[in-house]
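The data below hold one chain only, encoded as structure tokens and taken in the form predicted on its own.
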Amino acid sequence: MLRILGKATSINVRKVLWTCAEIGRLYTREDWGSGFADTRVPAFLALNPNGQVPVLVDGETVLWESNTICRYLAAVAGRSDLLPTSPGMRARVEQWMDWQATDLNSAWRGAFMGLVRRDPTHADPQRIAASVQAWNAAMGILDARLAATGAFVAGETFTLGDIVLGLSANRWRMTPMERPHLPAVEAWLNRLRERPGYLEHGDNGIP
């Protein structure tokens, strides 16, 4: 049985859980991370030296980095709809997955940690305001892309790019801050609500 190590409230763990829902993969999940089992113990660090969740254990295969895990699961399941085999189409999906993990994550971190997590190291109002501005600007890029496709991030069909960005967009709409009206993002989120995996692991009241 596939093992997923990480608490269910983690946004990165939820990427993996939603992917499993899409491909119909059974798994067992173990609570690791803040408030649960300590990820700095030797047994966990042997699986992921970064001490972060999620970690996936699939027989002899041990993986960390949530987007990589999602790619692996789709590939093992033979789900070329989620992760195309054509180099150009696959690159387009991975481009938006990488953008989520780099540009978008960097934009929201200060605002989310300060406004939702109330982390004292992210309490500077000016830094929070700058993060909010950067976050909204990044979401504007996503809105323009979705307006161009009229459907999903990589084009006409749902892919892994929508999973990782759907969770980030859910966090954006739930964080208590000012945000612009982005009609293409709103319409896309309504499309995602048609998928049981998003309702269970994305639009479930957890930012």
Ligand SMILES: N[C@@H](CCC(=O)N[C@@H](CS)C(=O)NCC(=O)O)C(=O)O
Second form
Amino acid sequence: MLRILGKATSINVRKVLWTCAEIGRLYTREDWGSGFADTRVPAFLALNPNGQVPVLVDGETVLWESNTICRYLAAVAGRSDLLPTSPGMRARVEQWMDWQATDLNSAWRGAFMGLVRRDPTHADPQRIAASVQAWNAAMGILDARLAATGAFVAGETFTLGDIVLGLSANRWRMTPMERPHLPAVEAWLNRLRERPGYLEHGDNGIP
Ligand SMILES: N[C@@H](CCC(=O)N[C@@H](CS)C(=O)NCC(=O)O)C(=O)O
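I have the form predicted on its own already, so could you send the form predicted in complex with the named molecule?
Next comes the full complex, this chain leading.
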């Protein structure tokens, strides 16, 4: 049985849980991470030296980095709809996944930590405002992309890109801040609501 180590409130853990829902893979999940079991213990650090969740244990295969785990699960399941095998189409999906993990993640950190987590080290209003601006600008890029495809992030069909960005967009819409109306993002989120995996692990009240 697949083991997933990480609390279900973590956005990165929820990417993996939603992917498992899409591919119909059963798993057991253990509550690790802040507020739950401490990831700084040797037993956990032996699995992920970063002390972060999620960690996946699939027999001999131990993996960390949520987007990598999602790609691994889709590949093992032979789900070329979620992660295409043709190099160009696969790169298109990976491009948006990498953008989520780098540019988009960096943009939201200050606003999310200050406004949702209420982290005292992220309380500076100017830094929060700068993060809100950067986050909204990044979401504008996603909106333009979705307006162009008229469907999903990588094109006409649902892929892993929609999982990682769907969770990100859900966080964006739930964070108490000024937001522009982004009609293509809104329409896409409604499209994602047709998927049980998104309803269970994405649009479930957790930002
Ligand atoms: N790049 C990593 C980031 C993982 C990460 O930031 N995980 C957070 C939770 S979302 C974490 O483990 N924080 C420490 C903790 O909860 O103890 C990934 O995508 O898997």
